[in-house]
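In the form predicted on its own, a lone chain appears below as structure tokens.
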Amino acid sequence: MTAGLEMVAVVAMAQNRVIGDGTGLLWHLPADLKRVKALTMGCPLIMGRRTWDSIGRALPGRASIVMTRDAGWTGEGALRAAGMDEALDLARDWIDGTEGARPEIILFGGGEIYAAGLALTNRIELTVVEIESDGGPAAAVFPELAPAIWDRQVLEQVPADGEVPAHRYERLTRKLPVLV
């Protein structure tokens, strides 16, 4: 990456690591979709395409790169990648393109990016909600991470609220920061 990049992981997911279906969020947290917002305004998105057809569109103000195996594939207003090196490459080329991008590119999900991606990634944005879920026969599930690798800090803890569940907000801190 050029230097002064980060890469971030920004997720929400169930106490039990479930992240998704295979079709939509399994929860519906208005105040975390502000939250998204705000940590990923202005950066390059690294998705794979089912997260993009939950999204259904690209998001304004930042870049969608779809990591695909279908070398077919178009998204109206997406870039496509066969691979992390090459979504690394779309990324870097965005930013620098890009008037007023901030120096981040945001792993966005689902569980195979995820997991392609968190050996480079220095900073995990994480929404945990406080229910469990067995996401169904196509569950997304975010990697199980080392205690000993992050440093973990909880933001805020924010309680049920009709239909809102309880959920947390936490930030996790690579120990011995990854150069990428």
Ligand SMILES: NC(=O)c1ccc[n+]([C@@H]2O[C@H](COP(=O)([O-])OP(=O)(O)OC[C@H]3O[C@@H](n4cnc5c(N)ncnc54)[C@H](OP(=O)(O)O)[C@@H]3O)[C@@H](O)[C@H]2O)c1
Contents of the next structure:
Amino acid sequence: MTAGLEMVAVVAMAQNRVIGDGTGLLWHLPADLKRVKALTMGCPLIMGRRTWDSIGRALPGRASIVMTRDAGWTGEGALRAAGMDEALDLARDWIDGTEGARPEIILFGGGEIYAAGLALTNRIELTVVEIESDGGPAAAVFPELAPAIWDRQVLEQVPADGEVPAHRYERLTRKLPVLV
Ligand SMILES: NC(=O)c1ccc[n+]([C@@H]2O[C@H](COP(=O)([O-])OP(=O)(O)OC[C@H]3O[C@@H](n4cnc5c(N)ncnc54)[C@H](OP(=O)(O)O)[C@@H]3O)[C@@H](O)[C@H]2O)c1
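The form predicted on its own done, now the form predicted in complex with this ligand:
Next comes the full complex, this chain leading.
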């Protein structure tokens, strides 16, 4: 059984912390989607049922662990979890049983799942989209981060290009590591 795994949150948020309108994203950043793919390939993803609905399918090369309180829920290619503990158990089992799996559990969103898993997250791979976004009445947001807890590193600044807004990639690492 794998012990001492790291949980990594992967998220893109607007400057006002909005990550989506409850059913989808509010921007289209093709380079960021590629980055997310590279960051998550070979890993189990823990996501909320609404994020699963917004993606609409299991992502190849990764496990899709979907948190829902609906005991009867099923999704093709998804593993259902009734809560964070069960999601983490499924993620560890998937890593143990999958050749070539990487020892990282990805906290994949949305807002409710980031809030539920942040205390167990060691690293955040953050894309800050440099816009203020109106997510509407069902807006999902990424939680506030206390600077005392996180070391922040700006990895890359990307200027606006046509329809694509300026954005930057940041890595936040917990000063006191936590393992799951
Ligand atoms: N920008 C980004 O990086 C990013 C990433 C991911 C998602 N998003 C966006 O975020 C939005 C969705 O976020 P959201 O906060 O509305 O929903 P969500 O976190 O994706 O899913 C919420 C659902 O997860 C289940 N859930 C939540 N907490 C649970 C718990 N403790 N135990 C068991 N099940 C639990 C419930 O499902 P049931 O109702 O079925 O019980 C709940 O309705 C979308 O707009 C999506 O596009 C953005």
